[in-house]
Amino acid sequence: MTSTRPPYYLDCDTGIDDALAIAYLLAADDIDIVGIGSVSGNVSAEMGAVNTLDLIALAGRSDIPVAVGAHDPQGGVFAGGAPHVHGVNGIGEVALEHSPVGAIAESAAELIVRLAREHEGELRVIAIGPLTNIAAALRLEPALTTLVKELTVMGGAAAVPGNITPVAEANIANDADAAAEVFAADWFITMVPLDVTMSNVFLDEHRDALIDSGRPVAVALGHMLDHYFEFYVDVYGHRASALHDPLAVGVALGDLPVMSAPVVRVVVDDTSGPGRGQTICDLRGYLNGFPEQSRAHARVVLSLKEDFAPRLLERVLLV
């Protein structure tokens, strides 16, 4: 029997905020998670797949196919991830019981293409890591832009500084060539940048609620966040964490009331200069309500109408 629930594919580099995003996605009972792919970013694609498999197994969801994606960015070599942010294992040194199933034989790019063909015009793709797999899938299937219904990308910085260079956000900068290819393609993209993800945070009260719940996934996430919070002390001046990836999932699911999200032209700097990885968003219409721009196909989420943290906590406690 064919499901009437919308199909979603998640592409991730499972570190700590990816783990929160996966939990948020698992809590949605009105969608079908038809596949997850890993990509090198926070950790290697191989480690990201292990983390993903172990986390969804902890949630009792070993039925979701997980594919290992690209290890290296286009034209480069994987730089080793961000152990200072996410820990050596990507999930704050929390040891999860290993999944009883492994990754599927297909690559993440192959999985994306197959799912897009199987769910033509219906597949929603959420990319919360570098865009290497998405670009590879585009090259495998040039018609992907018409097969996919929606593409949501956690990445970039529109009117705020970057977090890996003065102008570049990590997911985009870690494979600027792939990002440039994806943003240049003829499809509609919802971009969830640092402008909104850095202004929505988890605090110790949220972490404590996860641990106090006694629910296995929530408890594991709470312990992961302890590591993540320590990194962000130098960013916020106190223990907290940005909600990059789960916020992008919330936007993709249509759960979040958006205050400002203009549709504008976006170009990714893929040159070798100091601007490499910058998402150049044409925000010149901000004084006039962002009038329609020709050739614009990126919806850039700049702000929400409410704080995301309470909604995220509520949803994760359902897993």
Ligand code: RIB
The other form holds:
Amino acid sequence: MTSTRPPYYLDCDTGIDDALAIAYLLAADDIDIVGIGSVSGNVSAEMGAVNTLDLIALAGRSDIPVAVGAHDPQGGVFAGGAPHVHGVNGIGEVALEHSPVGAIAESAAELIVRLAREHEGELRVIAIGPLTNIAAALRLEPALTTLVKELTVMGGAAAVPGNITPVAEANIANDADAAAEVFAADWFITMVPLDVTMSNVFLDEHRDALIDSGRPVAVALGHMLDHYFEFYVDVYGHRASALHDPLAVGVALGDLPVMSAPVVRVVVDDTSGPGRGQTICDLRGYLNGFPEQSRAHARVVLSLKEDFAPRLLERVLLV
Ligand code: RIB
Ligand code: CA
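Counterpart to the form predicted on its own, namely the form predicted in complex with the ligand:
Next comes the full complex, and the chain you just saw is listed first.
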């Protein structure tokens, strides 16, 4: 029997906040997670797939197909990831038991195209890593823009500084060429940038609640956060973690009351200058309630009505 629940595909570079995002997605019992693909970013695509498989196995969800995606960014070479942020293994050196299930034979780009055709007009795609796989899928199937129902991207910085250069956010900067292609394609994108993900944080009280729950996934995430918190001490001045990727999943699921999310034009700088990787969002209407723009194709989520952390904690404790 065909499911009537909305199908979701997640593209990720698992990653500590990716792990939180996966847990948040797993907690949603009114959707079908039809596939997950990995891409190099925080770790290599191969390691990202292992982390994903191990985490979903811990949650008892090895039924979800996981595909390994692009190792290298378009026209470049994978630079080695972010061990200083996410640990050498990408999940804060937490050793998860290895999944008995491996990745499927298809690449992530092939999986996206197949799922988009199987669920024509229904597939929701959430990208929380570099956009290499999404751009590759677009090249495999240019009609992807019409086959996919929604594309939500964690990435970019609209009116705040970048986190990897003064103007560029990591997911976009790690493959600016792919990001430029994805943002130039003829589809509507919901963009979840640093503007909103840096101002929603987990603190030690959330980390402690995860560990005190005794639930295997929550406990593993709590220990991962110890590593992430250390990186963010220099950013926030105290132990905390930004909630980039789970927040994008929350937006994609329609769970979060949004305060400001103008629909504007967005262009990605793919030049080789100091602006490379910048998401140039046309926010010039900010003093006037963001009047309608011609050719606007991205909803840029700038702020939420509520703090996201309590909701994230509540959901993750369900897994
Ligand atoms: O800039 C934040 C993004 O980069 C998140 O997706 C995080 O996982 C990192 O890769
Ligand atoms: Ca990520």
